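Let's start with one chain on its own, the form predicted alone, as C-alpha cells.
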Amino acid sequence: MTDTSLDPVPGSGPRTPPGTGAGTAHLGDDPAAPWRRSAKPGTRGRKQGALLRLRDEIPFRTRVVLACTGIAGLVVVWLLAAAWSSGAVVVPTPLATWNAFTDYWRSGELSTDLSASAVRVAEGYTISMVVGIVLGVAIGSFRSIEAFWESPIGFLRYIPATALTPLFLLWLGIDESPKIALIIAGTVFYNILMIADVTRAVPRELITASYTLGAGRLRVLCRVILPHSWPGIIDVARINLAAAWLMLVVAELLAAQDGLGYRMIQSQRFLQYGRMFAILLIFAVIGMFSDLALRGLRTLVAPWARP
C-alpha cells in the first residue's frame, strides 16, 4: 500500500511537503522580511553623517576645525563685549589685554608670581592627592574602613574651606603654611570621596577570579583594583585641579607678597582692567595645558581605557 498524502490532486499542481519548497521560503527563512516591506523607500541602509554618531570618532581635521571654531567664537563674544562696555562695567579689547600682559611680562612680576603660585599649586594639591589615593582606595576597597571614615568625611566636607581661612592664618602664621593648607582643605574631601566611587566601580567579578586562581588580599588590591582604578584616578585629579587653583586665589586674597592672586587684587586697586584680565588669561591657560597633561598621563597610564 502506497502513501497518497503527496500525490497532485488535480488541478491544483504538485504539492511539496510542509516546510520545504518555494511556498514557505519566503515566510519561514528571513523573520525579519514583513518589517522590510513595510519599511519606507530611501531608508534602507541610510548612513549617518560622522559629526551627531553617538560615542563614535570623528576626524582629528574636522575636531581641529571645531575647536579652532569655537574659540573663535569666545573671541568675537569678548570683542562685542568690549565694543558695547560703558560706565561701571569695563571690558578691554584683546588688543589692550595684550599690551598690559607684554607690560606684566617685561616688568618681571609675572615669572616672579607665576613661579610662587605654581609651587603652592603643586605642594598643596600633590598633598591633597597622596591622601585622596590612600583613603580612597582604601574606602572603596573595605566596608569596615568606609563605615568608619564615612560619617567625618560627610560631616567636615561641607564646612566652607574659604570659612578655615582666619583660623589658618591664627594657627599657621602668614607664610606659606595656611596657604597650602587651605588648598588642601578645598580640594581634598572631593578626592576622597571620588576616588572611593572609582574603587567601587571595580567588577567584582575580577576581584572574584583572582580570589578564585589563589590571590592574597594585598596582591588583589595592588594588582587588580589599583590598575583598573588610575585611568579614574587620573580623571579625578584633572577636575578637582580646577578647585586647588580657586583656593590658591583665595588664599593669596590675604597675607601675600607675590602669586597670580594677589596680582589680580593690585591690579583691581588700581582699575588695571588690561591686567586683571591678562591674569584670566593665563590661569585659562595653565587649566588648559595642565587638563591635557593628564589626559596624556591618563593614555600612558591606561591606553586600554580611552574613551
Given for the second form:
Amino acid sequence: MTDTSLDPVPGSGPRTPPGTGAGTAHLGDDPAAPWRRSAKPGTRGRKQGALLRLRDEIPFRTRVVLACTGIAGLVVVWLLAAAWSSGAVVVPTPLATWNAFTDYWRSGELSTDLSASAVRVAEGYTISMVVGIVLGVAIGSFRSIEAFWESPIGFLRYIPATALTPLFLLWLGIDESPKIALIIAGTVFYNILMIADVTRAVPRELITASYTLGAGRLRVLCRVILPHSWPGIIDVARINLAAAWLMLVVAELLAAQDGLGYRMIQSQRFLQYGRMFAILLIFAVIGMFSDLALRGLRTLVAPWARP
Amino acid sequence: MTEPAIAATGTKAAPKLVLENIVKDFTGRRHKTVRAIDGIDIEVGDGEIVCLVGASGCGKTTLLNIVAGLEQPTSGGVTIDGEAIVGPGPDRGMVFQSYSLYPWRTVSENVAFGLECIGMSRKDRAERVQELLGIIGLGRFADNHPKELSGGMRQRVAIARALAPEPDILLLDEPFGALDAQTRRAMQEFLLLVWQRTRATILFVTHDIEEAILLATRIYVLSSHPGRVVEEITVPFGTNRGPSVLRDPRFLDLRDEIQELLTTQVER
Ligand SMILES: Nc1ncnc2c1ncn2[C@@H]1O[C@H](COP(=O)(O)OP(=O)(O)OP(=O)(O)O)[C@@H](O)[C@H]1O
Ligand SMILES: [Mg+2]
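Now that the form predicted alone has been shown, please provide the structure of the form predicted in complex with the partner chain.
Once more the chain from above appears, this time first in line as the rest of the complex follows.
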C-alpha cells in the first residue's frame, strides 16, 4: 500500500474497488464522514495518552513515582504551614512532632493509650460486625425479615450517633460500656444495610442452581450466599472501620482516663501541639495498616474474587 | 409430519414427563397481568431428547423453570411418572442459560456440589467427580477455578454438575447459546454421547433449528406472546447420530419446515 490513505480526493486512485462505479466511492474515502471529526488526518480512532485512561492500568514505575509525589506534596504542605506558623495558629514542624512522639512513647503513655483505644474499638466493632453480619445476611436473604427490620433501621439510622453520647453517659456510667455502646451505635446500622446489599448481590441463578442440585435452604445460605458474600462483607468492615474510630474519639474526648482521644484533650490543655500532631498521625497510621490487613484478609478468604 | 417415526425411541409408550395445559401469568407494570404461556401440553417419553424451539421471549425458560419446580404455573400441572412437582429437587438437573458455576469452588468442587447435597461420602464423591471430569474431558482442570476456563469449558462443567446426582430428567436452557460454531458442534456431540451413555431424559431449549434437529427425537415449535405449541415434530433419525445427519435430505426438509413455522410466527 502506498500512502493512499492521505489521498485528499475521494474516489480517485487505486482504492476504488473494481465493479463499483466512480460515483460510489468507498465509505472510508469520504473526508467529511462524521467519524473523521474525532480522528487526526491519516489516522483512525483516537489515541489516548498514557496517564489519563479511564479505568486503565498505568505503568508500574509511573505509579510509584506518582505515589511518592503525593506523599512528598503532603510533607511540603506541612513544612510550609510550619514555616508560616505564628502565635495564633501554631503548626509544629515534622521534627518537633517526631520529638513529641518519642517523648510520648518513652513516657509509657503511648502504649497505655493505644491499647486502651484499640481494645475499645476491637470490642465495639466486633459486636457491631457480628450484629451486622447476622442481621444483614438475614435481611438480604429473606424478604420477610427485610420487611420487618427495614423501617425501624431506616428510621433510627438518621439519629446522629454522636448525639447519643450524653444519654449513654447517664445510662451506662463513665467506664468502658458507654464508649463501646457509642462505637456500636455509630457503625451498626451502616454495617447492617451495607451487608444486606452485599447479600442481595448474590446472583439468583446461583441460588436456583443450588436448589436444582438438591440443596436445602440452610445449605444455600451457608454454602452459597455466605461464601459469595465474604469478600463484600470484608470490604464493608474495611470501609466502616473509620466510623468506629470516629465514635471512639468522640467518646474519649468527653469521658475517659486514658486512650488517644483523651490524650488529645490533655494535650490541648497544656498546648502540646507536637503531641497533638503525633496523635493525629498515629490515627492515620493505624487506619492505613488496618486497611491493608483487611485487604490481605480479603485475598486470603476469597482469592477468587480479586478485583 | 404425521408418518410414524422410523427409529425414535419409545415415544408414546411411557410418557415420563407430562405438562398438562400449563398457563403462566406474570404481573407486569401497574399490576397488569401478562400471559407468558397459554395452555401448553407437552409429553416427554422415557429416554427421549425433546427440544423446544421458539422466538426469544416465548416462555421457554419459564417452562423449564416450571418443570424444575422453581416457578409455579398459574394453572395446569406437571407430573413425572405420575408424581406432581411441588418444588425443585435433584431428580431434575438443570443447566442454565447463563453461567451459574460457583466462582469460589474449583471445577471438581463445583461438580461435587450436588453430591454433597445427597450426603455422599468424600471418597465416593471424589471417584464420581473424577469419572465425570473424564467424560467432559476436563480432568486436567479439576483444580482450576471457573474464571480460568473458557465459555465452552464452563458450560461443560455446568452439565457435569447437573449430571452428577444422576437426575431422572435433564433440563437444558440454551446451554450452547454463547459458544462459537466449532465448540458448539463439539458440545452437541458431547451431549449426544452423554445421552447415549446415561439414557437420560432430556428437555432442551434452543434457538438453533439445526441443533434441535440434530439432537432431538421430537421438537415442539412454540409461538410467542403468549407461548403456545404450534407444531409437534418427530425427528426421523435414530439414536446413533453422527455428523452425516447434517447432509440427510430429510434434515434439510425439516429445517426449512421449522424455519417456515417460526417465520410465520414472527410475522404474525
Ligand atoms: N419474572 C418475570 N416477570 C414478568 N415477566 C416475565 C418474568 N419472567 C419472564 N417474563 C416474561 O415472560 C415471557 C417469557 O420469558 P422467558 O424468559 O421464558 O422467554 P424465553 O423463551 O426463555 O426467551 P429467550 O429465548 O430470550 O431466553 C417474556 O415475555 C418475559 O417478558
Ligand atoms: Mg430463555
